[in-house]
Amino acid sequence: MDPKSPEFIIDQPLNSLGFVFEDLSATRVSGHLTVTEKCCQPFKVLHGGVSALIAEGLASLGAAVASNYKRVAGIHLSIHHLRPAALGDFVFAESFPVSVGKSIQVWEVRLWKTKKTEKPENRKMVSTSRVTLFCGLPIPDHVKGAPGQVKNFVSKL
């Protein structure tokens, strides 16, 4: 785990468990993470505070970059556990606006089951859930730098 890549820098916990963005923009958020030990509960399944983790973590990525890289906080999750992920499972991660308001925005974040190279027919959705973000908030003079840092990794993508 390199502290100055990019992934660590966005998210670091999300880094932490593996997870590996793929697509990042005002219209869609993606990536995937292979379950391992360190994500899971005692019965050898995903956790479910992973999934809102990762529900979290895209809808917040995406909300900062569609608010024109404001900061963002996520005011209110709901989320379905709806099977079981098992370690050693691939798991994809697509989260997409719902509703882009001035102030407010409302994001769908869906995990699915899959393997790399399998037909997106064929996943087995995992979870699906809903965050609501508080978007245009100011930034504090400590992170002043976090909106170039969010640019500069969309633009690595």
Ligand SMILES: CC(C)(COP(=O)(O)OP(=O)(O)OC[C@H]1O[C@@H](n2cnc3c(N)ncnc32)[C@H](O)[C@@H]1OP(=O)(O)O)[C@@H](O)C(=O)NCCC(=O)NCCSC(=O)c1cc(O)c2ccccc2c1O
Second form
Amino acid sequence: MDPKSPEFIIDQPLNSLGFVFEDLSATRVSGHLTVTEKCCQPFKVLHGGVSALIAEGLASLGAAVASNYKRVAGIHLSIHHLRPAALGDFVFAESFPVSVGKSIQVWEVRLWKTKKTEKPENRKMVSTSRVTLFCGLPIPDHVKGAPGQVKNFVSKL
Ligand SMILES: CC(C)(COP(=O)(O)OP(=O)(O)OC[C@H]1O[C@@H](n2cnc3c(N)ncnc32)[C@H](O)[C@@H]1OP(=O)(O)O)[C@@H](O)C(=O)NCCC(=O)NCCSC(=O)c1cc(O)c2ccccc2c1O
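For comparison with the form predicted on its own, produce the structure of the form predicted together with this ligand.
Next comes the full complex, this chain leading.
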């Protein structure tokens, strides 16, 4: 982990679990994670809170871009854990907007799993989430640089 890297700055909790962003735009956000001990609950499957963390992170970044880098804040998240993802599984995450309004956005986030050796087409859905975000909040002085950091991250992907 490099504390100066854009990945670390943009979402420290996701970065610390090894999440890697692939795409980030107003219409699609994606990335992946290998399930390690750090991400697991006691039965060695992906912790449900980690799935929710991924959902919140992807939806928030997508909504920030879709609102032209205004400040957004998640106000509701619902998640269905459909299948467990086991230690060592490769988890792919993708997110897309369901609705982009001036003040409210709704994003869908899906997590899929494959075994390390399996082809991507054999993926199975692990969870599906809906995230509702409020957009266009005022930006406090001490975080004035945050929209620029998001822009910088988008340009580097
Ligand atoms: C809950 C389900 C098992 C229900 O399955 P359902 O009946 O809806 O559907 P299927 O029968 O078709 O199965 C779907 C899918 O589930 C897996 N599965 C089914 N049965 C079993 C089983 N007996 N053992 C293991 N896995 C089973 C299997 O992968 C099936 O997929 P196929 O590909 O074979 O079709 C199921 O919905 C499910 O397992 N959901 C995921 C639940 C989950 O992973 N939740 C998040 C993690 S839980 C958590 O976060 C957590 C945190 C903590 O801190 C804890 C602390 C202490 C204790 C527990 C903690 C904890 O659980």
